[in-house]
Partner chain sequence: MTRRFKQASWNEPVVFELGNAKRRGFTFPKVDGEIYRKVGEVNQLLPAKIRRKNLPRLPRLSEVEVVRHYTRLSQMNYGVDLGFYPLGSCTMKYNPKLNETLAEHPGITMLHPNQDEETVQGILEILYTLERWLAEITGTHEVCLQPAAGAHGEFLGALIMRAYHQLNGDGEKRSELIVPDSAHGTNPASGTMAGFKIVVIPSDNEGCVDLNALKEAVSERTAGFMLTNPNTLGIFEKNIKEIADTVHSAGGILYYDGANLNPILGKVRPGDMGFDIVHINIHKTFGTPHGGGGPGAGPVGVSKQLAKFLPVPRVVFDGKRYRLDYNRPHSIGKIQCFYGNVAVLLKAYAYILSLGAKGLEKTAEISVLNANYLMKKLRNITGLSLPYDENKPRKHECVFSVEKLEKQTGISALHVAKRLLDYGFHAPTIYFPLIVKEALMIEPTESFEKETLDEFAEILKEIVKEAYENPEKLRNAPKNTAVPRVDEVKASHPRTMMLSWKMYKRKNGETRNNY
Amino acid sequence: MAPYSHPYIPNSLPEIDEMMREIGIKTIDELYIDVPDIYRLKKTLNLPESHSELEVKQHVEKLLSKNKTCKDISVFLGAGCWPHYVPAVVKAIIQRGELLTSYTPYQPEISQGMLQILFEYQSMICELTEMEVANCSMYDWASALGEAARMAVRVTHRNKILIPKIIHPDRKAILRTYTEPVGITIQEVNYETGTGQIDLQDLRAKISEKAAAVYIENPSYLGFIETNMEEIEKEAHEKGALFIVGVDPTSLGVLKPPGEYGADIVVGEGQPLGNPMNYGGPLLGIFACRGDLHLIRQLPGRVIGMTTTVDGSQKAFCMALQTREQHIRREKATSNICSNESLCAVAAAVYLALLGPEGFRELSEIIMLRANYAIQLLSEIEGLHVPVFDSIHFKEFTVNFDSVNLTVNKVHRRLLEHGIHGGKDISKEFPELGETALYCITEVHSKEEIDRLATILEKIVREK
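Structure please, single chain, the form predicted on its own?
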């Protein structure tokens, strides 16, 4: 029987032979001639026999059944990827073929739908943040921060970025990945031990004419609201530095938008806007800035613009700014960000349009009220210190177990026995805070769930 051949299946034998002849090799091994022999596998892989689609599906479902999801247990874990409700209409729209399979709108003539949605996304991000220009998405909050730091250096021709000591360690690590190779210095600003707020005295001591930007998160990584934003903005701008603000967008229904207190660049995580947690990704990086031409010209990613048809009779959309290496000379490119999170941005646009201003404000209020109800309830448990910092909190808050001689790990394992996933253990990230966990409350957590968390925690403390 002749070997099976099909022109569209490149791993069928005749096609493999033809490709090898074309590039001048006789065996597949010759493709790996540069790999030292010591690193090559000398045995045949123990692969299972082929199975039907049904059998593979059943096998994978059996493996997946070992996992517990938010549908199975109560989850109070946030720290950068939060449990929020995604309305059914969001899922229905982004699963439409013309959106789900759209890669990038290079040809405006056939991409008007996608371009318009991305334009609307940018417009709503600008409205939320009080900025004048937004790009149509980054990979996530961390990559947006890295790009903002490099953008600030290009604009100011300086090489130091000041950041808060209280910051997500992963976000800080990715920021260093973006900045260290190009000689940018990252310096941390201390916090006030009682409140967690930025230590203004330490900021004044560290900021100088070398500072390209001061970066502050509001709310902070540990959930408290920074109350000195105007003072921080003043310190930054008096030294000629840009003021970069990182946000959780769901807080902007109750907090002032960054543009109102002088932010030059705003970054953040758009995952809460209609995107599920999905094993931690994909996420959605928010990036916006003031309408200063010097800033806009250094903006990474893509900006969608609105124009008209040639005869002026209809609105039309196009990519108005594309400062990446695929579109302009490489040495002129501001960034190499390529396949961005357009589908996640579409989800965010649908979500924001669905809620509208009043609905979004109500969402923020519900989150803040429920989080502070949980804080009040857990703080009444004898021996727990909730929260660690004496500040107003939005969505997340800290719980310390030092006084009851319990480790976060032990508490967490006990909670899991009761079908509850506790907060994130931050005892290694911030050892000065002791045995502390970061808990998250959003609109998906009912009063009954919060009450049950308090009841079980009290039982764990009592039976320690």
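Note that the rigid core is defined as the largest set of C-alphas that superpose within 1.5 Å between two forms. Positions refer to the first chain, counted from 1. These numbers come from a predicted model, not from an experiment. What changes on going to the form predicted in complex with the partner chain:
Annotation: Cα of Gly312 displaced by at least 2 Å between these two forms, core superposition.
Core-superposed comparison between these two forms: the C-alpha position of Lys62 differs by no less than 2 Å. Val444 shows a C-alpha shift below 2 Å between these two forms [criterion: core-superposed Cα displacement of 2 Å].
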The other form holds:
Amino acid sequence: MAPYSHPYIPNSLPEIDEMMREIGIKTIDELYIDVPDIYRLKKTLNLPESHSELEVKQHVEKLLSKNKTCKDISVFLGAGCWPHYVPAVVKAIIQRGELLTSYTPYQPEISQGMLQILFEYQSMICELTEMEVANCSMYDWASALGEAARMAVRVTHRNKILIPKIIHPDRKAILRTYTEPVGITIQEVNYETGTGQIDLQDLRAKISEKAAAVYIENPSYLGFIETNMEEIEKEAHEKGALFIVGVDPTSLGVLKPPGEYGADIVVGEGQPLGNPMNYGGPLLGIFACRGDLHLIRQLPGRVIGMTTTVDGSQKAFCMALQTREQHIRREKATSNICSNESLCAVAAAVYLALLGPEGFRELSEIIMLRANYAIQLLSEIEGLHVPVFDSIHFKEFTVNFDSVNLTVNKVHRRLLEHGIHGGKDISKEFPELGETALYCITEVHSKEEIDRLATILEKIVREK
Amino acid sequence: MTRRFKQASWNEPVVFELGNAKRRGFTFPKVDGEIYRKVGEVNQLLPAKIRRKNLPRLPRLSEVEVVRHYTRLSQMNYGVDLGFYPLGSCTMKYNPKLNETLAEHPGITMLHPNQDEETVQGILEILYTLERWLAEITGTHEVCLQPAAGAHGEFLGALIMRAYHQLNGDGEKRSELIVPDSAHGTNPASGTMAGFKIVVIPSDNEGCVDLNALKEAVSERTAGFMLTNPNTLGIFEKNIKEIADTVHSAGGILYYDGANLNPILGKVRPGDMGFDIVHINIHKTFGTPHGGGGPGAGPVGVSKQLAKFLPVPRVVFDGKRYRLDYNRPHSIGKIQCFYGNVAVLLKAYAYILSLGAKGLEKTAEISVLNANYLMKKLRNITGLSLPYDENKPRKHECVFSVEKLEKQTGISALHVAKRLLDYGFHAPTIYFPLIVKEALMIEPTESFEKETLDEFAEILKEIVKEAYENPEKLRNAPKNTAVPRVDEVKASHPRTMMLSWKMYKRKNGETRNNY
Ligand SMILES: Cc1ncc(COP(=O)(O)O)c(C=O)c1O
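Same protein, different form: I have the form predicted on its own, so give me the form predicted in complex with the partner chain.
Next comes the full complex, this chain leading.
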């Protein structure tokens, strides 16, 4: 072994020799004696040399600086990962080494901090959604939806899930990934052409005693608000199906919480709550359900409970209902999830505690007002159809370029020349909507930024 | 010097009990008057039918109180930054601070995953290069970075097996996934998620795969076999060639659970041993923080014949530009909306760059040296035994049993674990693997120096002595942690369980009033 020392590896030569002597070996290689020689790597891995901290920093920063970020250009993308402001306090707390460098809290007595924060996260998600139970995270919205579908099948012993036709195509693909291997059928419910709202006739036609669940997103993937949640709930429950609702939590300061219109399970994406976009990950899968034991027993993932110490002297926290989980139930577990997104849940907890009820409502209001302002401005541009659906929109909306004979891609190229990144091109995802892009506005987009978008778009349309 | 430990204990209220009606922790910029003029109020935009009537019952705190509350709670938590964390199978190594700084760079935090490829060349280069490095380290052909954790990677691996057999027209028939009884719970659970029937085979008296049992278990129904090598006892499966041959000649796929990759970095590669699919726990081997349970990352590497099944998109490079390629007709589809836990992967990239090829090999060597040294130090403690061949070197971890101690004194692995906490050590993993009774699974990693290992060995000896002389002390442990022994039974009993503040309020007879 080379007398090589690296700052991350404390043991150095004198101790290493001592330790080898204690074990009774002359070379470290003797510890690999049971590795068949045919498999021993006879070369040095074809990887870079070791680098000093300064070199690593300079190298990585140079690569990252090649990217054009929301700081360099105006970005109007959403669609499952959204630009929101992350308060300084959130960053400071999640960098506390005691939290950052801990494992899953298997030993509750020495992990009360993480356990209490995760309990508070669960509780605040319950307040936003008006559900009684939430787990302490799934990988992301899509996997939470996949798990919700499987849970509904276990609860109802049926095997069909109805989903809206307007859904993020990748989320739909992941739902299939989670359900297809175990024979669950996914069926799409049509939307009303003018409004995008769920076609209740079609829902009635498709729902039957085979349906394990009806899944609806509110706001929808294309940003409009589904107003018939109560009617949909009635259809689902009349047929004995569960009602699963998918949410963008930032809407819940102004939108009716799913618990108030009869949702059994709520899933969603928690990334907007104090987590940066990070080029799409890590995300934070929200998973909540009603406080009904039949549901709770089938819940996937970890859940933290408030309890007391054995001597009854004080409150304490620990993981609850572990007998559902893979480390105990193995192939019969409710899910295979082990490592989850706890630190993102910590960020969400700190974020929600900072905002408080009024701050949270303000967040929803600012987003909705600014997005609707953008809708108004863009819709005044001659030839643009904004939004495609005649419904109320929350933070995302569609812009259609068919009447001006421009492709989304062409508009996008032109915008980029002006330092603007336009909305997501959905013309291939929903060909029936023509040349349409999905735009997103949040609290980070100032009025000036929105005004500039409108000005440049108008110029592009005029000059085409 | 003996260290003394006393964890902070703030008796910190639940956040809902703090604060005051008028306090604010955060303010937003004002909405411009012209916006109101143009769109009106939110209440006018939203019909009552779908409008929220009551504010969510979040706490009302000032920024100062939020900082204090969560800082206090952080002090009631134990991490690798504080001390020894020999949690077997979890590879609790140092998490470099530099990497945290890098992950705060706006060049990653402020990048949207749907941005034009032109604007994200830097991050694509990092992802592409990391894939190549991980392929080199694992001896696989192509790597997909998308899975969010090890278990997510296992699920993907099982789906790839399924897709492979389906393409061969064997999908229906090959319905069984074999796992050893020493496997981690996620292995069988992931298999079930992918629709397989799980077949469990016993370990032999050396703690390794029982070759005869494996030979009996394989058939034309076999989809594959999941294994970690070194296994969960820290023992290298020396018959790996026979194992691979058995699985392959039955037409099955050999899957590598990468939780134990750390001790073999640069020494032996899963791909070379015949594994067809490999997952990597980035948050174990590549030094990214566990964050109290996640986020991690669980990339999956595959052999050449399986590469076509990987999820889309693939990051490709034409010599000039990096691109995302969605055109993979045999792909299993998608398991993650975007490209994986990129912020975590970035830290792994920096970790590999810092250590380099030699440093990774050194990492493996010292992690194995530390485990064997500690094993040697602990072996002569009465009451502890080392199941399976005592003279065989272990790799990253060693698994002791306190069965004898338990029989003689009533002190179990749980008690020993709790007492260790009193000394400012995290406990080893206990009661896993299932094939060892009263197991203490100890993984020191390369991140701790001889002094710490010696101290741990001394304390463990002390604790065992205590078990014989003064067992009550152990039964009442821990005393020096934020709280004494927690009532976990109460936490899970339907009547007493409190899974949220809302549930607590309801069970205490409080009804909701307007907020
Ligand atoms: C042996 C083994 N396999 C698989 C896993 C699952 O990995 P993850 O927690 O990243 O999902 C673990 C994690 O503890 C493990 O120890």
